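Next comes just one chain, in structure tokens: the form predicted on its own.
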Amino acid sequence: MSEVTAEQERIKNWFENTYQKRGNLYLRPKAAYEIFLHLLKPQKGQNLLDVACGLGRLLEVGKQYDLNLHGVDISENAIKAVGEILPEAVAKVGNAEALPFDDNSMDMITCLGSLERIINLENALKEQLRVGKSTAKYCYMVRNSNRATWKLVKNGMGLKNEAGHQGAKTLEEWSDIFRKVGFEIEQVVSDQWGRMRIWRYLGLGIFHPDYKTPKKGFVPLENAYEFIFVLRKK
């Protein structure tokens, strides 16, 4: 693993403790991760890299598609857990700003709920461009700073998770960053987890049959809780 800064070490420690104490309770259920690969439309045998892979929920879904699984996370506890549930995966402890993978090696790269926690975001995105093939597709889920819960609760009341470097940006700000670094935006949809949870509670504990298909809902995209971006290289 490349050298980490003091701030990155603090973030790492927060995740180590979180995964050790809360484990899977910190994460959404596996079914909630299926939308991300559904949007990427993977083909059997392709190489998938999940950056900040956590306990491997997205990689578990990738196994259903017969993909070659790769993951990287700053947390040693997380990577240990991935190795236990997915011994076939190439999962490494590593810094998102210096990915331990070869140039032009990945067909799909995901980073879900973690870009806003990375200190040097531009460096991390350039690394993901580096390891992606010319035809690679990318899927990111990122937090919206224009949401009332963020402006009033997280920011306004000082409840941001500073130890875990929790952040957010508007739809326009995220879009500008991705384009500046070298991505072309193919699709942006709102995160579907809220709709999925409501259906699960109303539907006797099961998910709606079309939960993988994004729905617009009643909230304008710019006010979504989180955004899901599908990108490719320019």
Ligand SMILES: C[S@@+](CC[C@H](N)C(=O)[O-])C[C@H]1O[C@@H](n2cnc3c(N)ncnc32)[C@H](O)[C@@H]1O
Given for the second form:
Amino acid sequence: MSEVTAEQERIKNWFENTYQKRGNLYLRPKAAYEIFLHLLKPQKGQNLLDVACGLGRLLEVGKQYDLNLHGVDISENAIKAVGEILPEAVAKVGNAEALPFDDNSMDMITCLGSLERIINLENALKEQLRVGKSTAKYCYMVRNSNRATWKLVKNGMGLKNEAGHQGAKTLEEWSDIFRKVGFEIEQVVSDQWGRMRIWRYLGLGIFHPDYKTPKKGFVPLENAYEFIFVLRKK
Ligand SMILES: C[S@@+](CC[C@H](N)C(=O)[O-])C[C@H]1O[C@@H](n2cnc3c(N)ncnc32)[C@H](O)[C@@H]1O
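Return one more block: the form predicted in complex with the ligand, after the form predicted on its own shown previously.
Okay, now the whole complex, with that chain kicking things off.
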């Protein structure tokens, strides 16, 4: 077994165990996913692909828009769960580096909290360009390495989850990679989950009433916890 194959196997096993032990608790609640499709402005009947779809949270939101749902994840446990909640979705076990979907077939592609988990990021991005139509829109949520929590705690104190291939990059690094492989960046906003959580803890309702619309907040974009990128093909 090559080193890459062994590493991929370790990552996959980490997610299989995590979904088995923690299930739904591992991921954000469904309402936290609405912002991603809101930013992409979907139209009824379009083809949506969520790469590394986990338990299908984003696809559940896609159902509200009457989209044709497609998902892929390396975890069998995750794809089994998607099949149970969304039997109409085309959900496949597969690697983001070799997507089991046709060229030019998708109108919208999302990949949330997962690009940093993939061994060869460029391969994965090129695959997403391949399966996207010329007019396709993309939404990615990726982790920022320019945060104290990442620099001092996760990376600095060695608390990074190596088994789950946790990673992070700066705003500039993510932007450079996306442009280099062939994307144009339309918009970048801060992840809104922190704001939503504060509302929840303050007892002001589960979510802020306007949780779909990105707000600037006090933290400058470069220091956001995670970035949400909206992209299209160059
Ligand atoms: C942090 S979870 C995010 C799941 C989902 N995108 C969400 O936001 O609810 C990361 C996901 O990436 C998947 N994953 C990791 N490496 C992958 C790969 N190479 N190909 C496909 N999926 C992968 C994991 O199985 C896991 O479901």
